[in-house]
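Okay, so here's just one chain, in structure tokens, the form predicted on its own.
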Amino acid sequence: MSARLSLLAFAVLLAAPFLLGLAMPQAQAQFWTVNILGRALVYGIVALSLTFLATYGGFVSLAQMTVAGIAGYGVAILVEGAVPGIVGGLPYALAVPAGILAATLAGLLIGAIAVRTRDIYLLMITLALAMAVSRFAESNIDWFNGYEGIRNVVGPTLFGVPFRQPHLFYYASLAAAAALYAGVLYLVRTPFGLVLQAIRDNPRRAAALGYDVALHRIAAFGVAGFIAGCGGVLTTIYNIGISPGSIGLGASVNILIISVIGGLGHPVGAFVGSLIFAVFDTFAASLYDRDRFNTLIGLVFLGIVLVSPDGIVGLARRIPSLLRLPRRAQAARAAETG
């Protein structure tokens, strides 16, 4: 995706609150806010860290939304206001950073563990841990509360102002995912990032010359925890919570799902994925049957995969070259009778 496009669609989201409340009514202007358009962007961020582990690491991990809640449940149990009270007493300015941190760590955890492994047997193990964390949770009463999980995590109050009104929330969302996006882009052109794609792509020619292609992938988990980690301290103040079933086997999938609708090849797939999937899964109800929500994204996933099997990006970079292809025929056609 080309800068121009990157800025003219932050253009496009950062116009979009005033734009929904001119076309629609205040209520509903807010629903899309925060539910269509904050949704998409919070969901995005944890899409955002598989997606750089996927195009620029090679890797395909399904523990990216237990790193995120793994942020989420280090502020809910850290956070001054929780309920119930597991530590407590500490503002979101301490607890949150706590709780990204230890995303981060999770995320080298991770890595150090998979580092050795791909393709089936990454995927089994990543799977192998977020199930792991998703039962321990679920059965520890004394620090997560167990299935309940912990509520009334609603964000700090900036200037007067409660975190989750909808236009703060939505702008707060907005600032993150774009400076992760971009932090995303820059890193990949620094020598860490060219190195981890030279990795990808060739790990033994690249432990020939010399660099460290264990640490570098060890590395490349722990950047993409600290991008989960950001993703799931917003997904928790969104749902105001976190409980076990918001990080267990579905949520991972629904990650992965989000990745591939929007397309592996680049960063920006996550966020038009993660838009994708907030829409069905918003309207589920009146689109098909809110029961068969998962028979419905899966029908729109496979469709989108025999179509164009890098989602939704791959196909909008294959367009121009589509619409090519008439021309040079009767041009073609045209040399041909001349």
The other form holds:
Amino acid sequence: MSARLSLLAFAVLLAAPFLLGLAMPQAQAQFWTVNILGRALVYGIVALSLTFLATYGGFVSLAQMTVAGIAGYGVAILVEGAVPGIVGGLPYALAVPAGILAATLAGLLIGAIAVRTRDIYLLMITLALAMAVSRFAESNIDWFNGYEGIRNVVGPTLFGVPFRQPHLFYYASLAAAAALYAGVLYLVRTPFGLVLQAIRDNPRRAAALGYDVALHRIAAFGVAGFIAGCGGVLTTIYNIGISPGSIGLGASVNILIISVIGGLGHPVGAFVGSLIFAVFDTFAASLYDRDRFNTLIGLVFLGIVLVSPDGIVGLARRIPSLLRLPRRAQAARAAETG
Amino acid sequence: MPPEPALELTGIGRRFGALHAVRGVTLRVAPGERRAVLGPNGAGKTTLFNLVCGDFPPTEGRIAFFGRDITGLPAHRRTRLGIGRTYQTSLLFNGLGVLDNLYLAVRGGRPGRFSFRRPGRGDPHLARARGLAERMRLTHLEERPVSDLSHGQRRQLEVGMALACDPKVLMLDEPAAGLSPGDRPELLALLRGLPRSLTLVLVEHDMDVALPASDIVTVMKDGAVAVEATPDRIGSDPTVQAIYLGKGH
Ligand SMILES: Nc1ncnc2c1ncn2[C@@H]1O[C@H](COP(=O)(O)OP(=O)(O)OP(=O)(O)O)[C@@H](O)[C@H]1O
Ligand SMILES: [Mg+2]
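Could the form predicted in complex with the partner chain be given as well, to go with the form predicted on its own?
After this comes the whole thing, all chains and molecules, with the earlier chain placed first.
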């Protein structure tokens, strides 16, 4: 996506709460700001970590929601005011960096596994890992409060405003998403990012050129762990807590669905997919009964993968060339006859 | 005393299970020499290349590079010592741009390879990558993804990447294979323009390409060296005629 288009999208997102306020009653505008756009941003960040890995590294991991959950649980366990208090007592200013650090380390650990495992095997291993962590959280009372999880993680108070105040939550999420998105775009043009893509295209050749393939793979998962960790902190505050269900099979697969719907091919796909997912998840339930949501999202998923393997973003990219083609043909014909 | 050979292979062999792909090859390539390696399909030319470049170790024999034993060195260490190569089947980074490919090749041979800092305008590696693009006549394509290039342009890029490590010996595996007649002269002119300080080892199927470009020709068959002679004598050599005419060339 061009820089100009990115800036335009960012400007629209900046103005969105006010535009929504003009278009609909306040309560509804607030719902859209937090529960559609805000939610799309925070889950989009988690999906961004997967899109980054898949697009530039060629890895598909099902453990990115788990890594996000490690940051979420980390904050919930450490922070003051969470219920029940496990360790407690820490302010958000310390608990949040600790949670993100834990997620980054977890990412590096998965990276160490990915050095030797790829493709479907990596998918299976990360799936098993995700299941193991959520099962462990479910059965462990001392640290994770078991099935119930940890509640009342409301976020810090910034400038005297509680974090869950709709506009503050939205703009904080937007700032985090924009910074991480820009960070990914910067990173993939650094030597690290270029080597990562080179390894994706041809690991043998990259190694022959003198690059340390294992080191770059592990670092890529560390970066993805950091991104997912940031998303995990925000999703936990969005949900006012965390439970094993937030990192279970369904949640992990949802991240994959978001990334694929949006398109593995450009990081913006994570947010596009996340927005589509949030809209469907919210409104399909009222059109349909709740249980059919999975059928619907499954069909949407299938449709998009069949029509455009690189997702909605890939589809949008192809539209200009589809439109231009007939026009060029016309121009050529005009030139011939003229 | 004659100068130290750029490459010296002594009794080099490689087995793949029961298959003896290369056997008892002894070769001396002098500095600055242009050496062509000919031979029918499956003669072991590419395997011999891979042994010299360090893709896998030989099962027997010794390889020396300017007198230094490199038999056990991994591929990237040999690249850094000054052995550049191209591959028979093009091995480029297809998802990246032309300049990115060259930049990665330049940077691979140098320290500070792992970095999160974007190269600035004056970055010396980037400048060198631009220089290589110019030498390979690819400047106008610098920003294009490699997947857009024609077959001939891909070959030019391959040679550029092989030159990135400042090689003393350049190994080219069938550089002209599959090129259209239009692309061929461009690449051959480019190869002929390489300085004599560079030693060139060239695998070729096609005698018409190999002979004018080389000082000495080695013909391989069934993994072993069959004939070694100058280009003007090779055509009349009875063994070579048997190998090539027998194949209908
Ligand atoms: N990695 C490998 N594992 C097993 N066998 C191999 C391997 N590489 C090459 N061979 C075999 O070794 C023999 C020599 O192959 P090589 O590629 O060196 O021939 P070549 O002279 O380069 O042929 P061509 O002209 O077709 O490129 C062939 O029989 C091939 O199948
Ligand atoms: Mg070959």
